[in-house]
Amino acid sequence: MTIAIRDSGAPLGHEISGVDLTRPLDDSTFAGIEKAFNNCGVVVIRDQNLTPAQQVAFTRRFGEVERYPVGSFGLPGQDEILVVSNIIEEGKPIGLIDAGRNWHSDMLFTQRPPRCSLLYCLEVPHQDDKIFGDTLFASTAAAYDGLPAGMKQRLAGLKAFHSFRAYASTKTDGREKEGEAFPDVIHPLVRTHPITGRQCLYLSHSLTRRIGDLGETETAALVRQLIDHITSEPYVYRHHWRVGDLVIWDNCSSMHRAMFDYALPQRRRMHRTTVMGTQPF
């Protein structure tokens, strides 16, 4: 296959065309996809018609597939796939409904957060000709590059303390118990990308509880300042979903946020796979 890459106009979100992931993918073609992904941080492959097995097989090209550790929404018969959906069947949700209302990187609360996540679109919420449920992506690498020299110096060497337990304790949907399974973790606030070597800001709106020796109020102010910077217009790509889209994002060099501007009977259904990563450094 011969691939082409269309620039999104943002630091990330570039579209790869000329790929049919239902067909065998030669090493050279995959190398082109992976190079674009590493350089960009978020890539889009449209107009796919993937079975769950094909999605998992393609995901394995990036590394070891990791099952999402929270909740019980694995796809029956293919539990490497997390179902992300607002659909209710027989009185029960078929998938994870509340998936990322705030800016975050996936599974930052683990010792070895995932390298990347792949989300495949099966149904998009819509009314008439209007599509809902966009996802926003922000480049934590480009945002770091755009910091003033004084702020880079201030952040150098700082560690950030993240607590899924504290976050889960605020929930009333069962996750408050799940939080007990995940010990608090400490990661560098400025993380080095393990492949490109770029410096990336690494924090979360909901999970980051302390930075360095700052107090709670100072930490919250710095988190807000940094996320406001990361998510400012120059660093953001907004993805308008279409059925058949496969979006792949890097959990070191990007963060994302789902838009919840829809409700049943507007249906949204996605299949997500996750690739195991390395310990941040």
Ligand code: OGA
The other form holds:
Amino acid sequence: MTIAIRDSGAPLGHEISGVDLTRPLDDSTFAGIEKAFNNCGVVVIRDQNLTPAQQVAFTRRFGEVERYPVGSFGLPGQDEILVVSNIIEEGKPIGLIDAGRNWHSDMLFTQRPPRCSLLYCLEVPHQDDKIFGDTLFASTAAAYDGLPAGMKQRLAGLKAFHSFRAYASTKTDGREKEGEAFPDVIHPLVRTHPITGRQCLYLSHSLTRRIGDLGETETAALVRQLIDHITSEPYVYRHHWRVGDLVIWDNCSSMHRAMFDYALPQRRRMHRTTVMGTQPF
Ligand code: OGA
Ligand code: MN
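Having displayed the form predicted on its own, please output the structure of the form predicted in complex with N-oxalylglycine (OGA).
And the full complex, kicking off with our chain again.
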């Protein structure tokens, strides 16, 4: 296959065309996809018609497939797939409804957060021809590069402390205890991308509790300042979903956020797969 790459105009979100993931993918075509992905951090492959098994097989090209460790929304019969959906069937949600309304990077609360996540779109919430449920992506690599030199110096070598447990305990929807299985973690606030070597800001709106030796209030102020910077216009790509889209994001060089601007009877249904990563450094 011969692929083409269309620049999104943002540092990330480039579209790869000329790919049919239902057909065998030769190594050189995959290498082209992987290179574009490593370079920009989020790539979009449209117009796919994937079975769950085909999505898992393609995901495996990026590395070992990891099951989502929280909740129990694996797809029946193919539990490497996490169902992300607002649909209720027989009184029960078929998937994780809230996969991240705040800016985050997937599973930052683990020791070895995933290299990447792949989200495949099966149903898009819409009313007439208006589409809802976009996902926003921001480049933590381009945002780091754009920091003033003084701020880069201030951040150099700082560790950040993240607590999924503390965050989960503030929930009021019956998921208060779901953080208990995950010990708090410490990662570098600026991490080096394991493949490109780029410096990336690495923090989360809801989970980052302490940075360096700053107190709670100063930590919260710095988290807000950095996330405001990362998510400012020059670093953001907004994805308007279409059925058949596969979006792949790098959990080191990007963060993302779901727009929760729809409700049933508008249905949204996505299949996510996740690829194991390495310990941040
Ligand atoms: C996720 C996620 C965003 C969305 O699946 O990790 O954050 O828009 N999804 O569903
Ligand atoms: Mn996510």
